[in-house]
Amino acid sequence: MLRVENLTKYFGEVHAVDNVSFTLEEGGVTSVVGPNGAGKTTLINLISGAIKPDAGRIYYKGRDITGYPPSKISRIGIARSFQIPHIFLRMTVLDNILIPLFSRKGLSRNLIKRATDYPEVLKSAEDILGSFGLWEKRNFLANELPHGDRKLLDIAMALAMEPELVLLDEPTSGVSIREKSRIMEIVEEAIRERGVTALIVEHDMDIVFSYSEKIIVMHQGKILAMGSGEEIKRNKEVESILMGGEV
């Protein structure tokens, strides 16, 4: 589903993303892990168009999608979350939802209708917000939601773009460890259920352990391994980067 080819950003001194290579197949979760300033977020941004690489390729489904803008990136069938959601705060939960879901259909140029014109649409949203847990909470201003609620409804409304690969920053940053495992339950459902294609950066090494079919981990801009959960805990050089001691 996704090529990267020696793909590499640098911010002045600071080699972000040196080199980097690796194809990710469709279906499952995909973990891109390291230390901080391993460059991970460097990577989303580049796959998702946020920044343009200094070199190298990516390439989606067989399409060289280099350079492209992050509009058009969405159109083509990628969406992303953010580590700091990206929701609008005085807005309704509902409402929320109901931006990515008008923008994918089109259906966002027309100032005329109503919103409750499209019954279509409204179900749509019903059944993204009834996955995540949040329908009871559709007519609540996003920020009135706690933080982990507010992280479900990020990740929902990537997802109400209806895309093919979804890369997730940091799912289950700031919250308590009990509501990581909810959040993750709850992401890894919906992501199945609509057969979706995942690549999550993230921190909690149990959660990778726990979700991932396979890992990348990064280290200085370079990825330092690749492989199943199990290969990555053999790791010696993976044990003493990243988790300091035996997993």
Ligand SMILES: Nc1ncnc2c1ncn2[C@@H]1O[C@H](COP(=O)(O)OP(=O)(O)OP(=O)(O)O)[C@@H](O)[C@H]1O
Second form
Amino acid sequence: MLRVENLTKYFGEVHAVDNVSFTLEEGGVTSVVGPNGAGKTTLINLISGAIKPDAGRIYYKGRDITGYPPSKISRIGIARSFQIPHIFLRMTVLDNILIPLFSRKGLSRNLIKRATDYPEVLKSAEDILGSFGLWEKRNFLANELPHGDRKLLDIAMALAMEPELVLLDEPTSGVSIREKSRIMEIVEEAIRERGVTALIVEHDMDIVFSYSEKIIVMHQGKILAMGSGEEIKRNKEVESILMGGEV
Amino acid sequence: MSNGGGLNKIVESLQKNQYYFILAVIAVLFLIPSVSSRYYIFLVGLALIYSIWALGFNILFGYTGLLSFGHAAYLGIGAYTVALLMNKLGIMSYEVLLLASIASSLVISMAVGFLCVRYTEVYFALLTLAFGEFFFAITYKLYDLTGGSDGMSVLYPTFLGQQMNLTSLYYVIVIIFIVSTYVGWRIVNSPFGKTLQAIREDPVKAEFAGIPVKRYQWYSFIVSGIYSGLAGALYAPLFAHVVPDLFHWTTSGEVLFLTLIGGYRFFLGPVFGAVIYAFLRSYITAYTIYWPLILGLSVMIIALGFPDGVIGSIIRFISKRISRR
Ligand SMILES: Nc1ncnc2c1ncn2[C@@H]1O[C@H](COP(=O)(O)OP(=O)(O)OP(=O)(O)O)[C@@H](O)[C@H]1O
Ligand SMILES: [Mg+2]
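Right, and the form predicted together with the named molecule of this protein, after the form predicted alone?
Next comes the full complex, and the chain you just saw is listed first.
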């Protein structure tokens, strides 16, 4: 589904992503782990079109999408969420989810009909916000939401693009340990229910081992190891880096 | 969250009575010519023209988050389109003149907007300012065509074959004001309008929601330009004269000031600002020559003390009273 070849991005002297190659098969959850600064966010930024690589290519379903703008990539089936949630703060939760839904359905240009006069779009909004426990809060302004809900809304907006592949950058960062598992359960169910393939960056190894079919370990911009949870657990080098680098 | 709840309650109660309120305002607007002097007909007409202009300005500023510092240009283009077609080609039909102003402001704002949206924030503002001054300079220089600093006089045009006068022009202004306010309201509540607001809130996220941000900013610029051009086409015959100052940055400053006075976060904020501005200016300039000083001071007070403008402050005040109960 996704093939990344020799992907490289330098920031001055920093080799943020360094000659990275891998393929993702359709279905399931793949996790990307690695210490702070390993290049995980940069990898997501590259695939989602937020930044352009210095070298290497990205293929999605056989199509070379290297250099596509984010608006195009998100419409052909790759959506993403952010480590620090990006939501439309002074708009309601409902409006937040309507924006990607309109965009997905090609309705964003419609300038006379009321945004709330689209029953089928509202139905999708209810469906998605419902899965994320946010439907009851649809009339709140997004800036009234607590951090955990903001993270969920950010991810819900990505899924509203009806992607086939979703890239989630640390869905549980900045939330309490107790809330982490709640958020991961919601996210996992939402993803699996919709049959979306997921690439998830995550720090918490317990979460990683319990939710992912495949794990990619990054360190200093390079892929150190790739494999199932069992294979990664057995890898001594990975263990030392993850333990040493964990914050 | 109580704040959101309080605000919602006020919005709800306003919504319940909104039709009566709107009908009352429309009735008053239509009654003005039969109860007031020529001066007040002129003044209210002017306030409504400012309103149309500011509503358009605020689609770009308040809704899309782009500060244009050259919005006088499109007002000027609308006004000069009327003046030029009337003086040079002898076209007197207001129907034609209005359509021509819409067309010219559409074309110019498409061209200028296309270049300006490539830049962000202060560079965007500077570029719009530069274009405004460019139009100022050429109307000033092209003496043979535009009359240079003398400007051009504008007569009352004809409408549906009838010779217009102040009263009939006033009615046309009222009708265009009502229609453009209604259309503006529909726009900001449409998927397109919501998309503009999303771009204002977080252009990065909007891009990842599949929205080509620059293109939508451009669309917003064009809509805003058409509103301004239309306002200019109404302004020319009301003032009976056009001068290059219409394009000047100080004129661009006016639309920003009155939008801030009214409250850019509220759809009707610019309308309130326009009415307050038009009346205040006419009274204050009648009594003192210090109008620019007073204007400057009031903008400072509003910027520092009432960032949500008049409407915002009123709503906040009422919502506090309600939530205290
Ligand atoms: N825009 C940028 N400009 C300069 N350097 C950057 C930029 N983005 C990332 N870097 C650097 O690239 C390296 C990789 O950063 P990245 O954010 O991808 O790491 P990460 O694995 O996501 O880390 P974390 O776990 O802290 O989120 C870091 O050294 C970082 O400082
Ligand atoms: Mg990161």
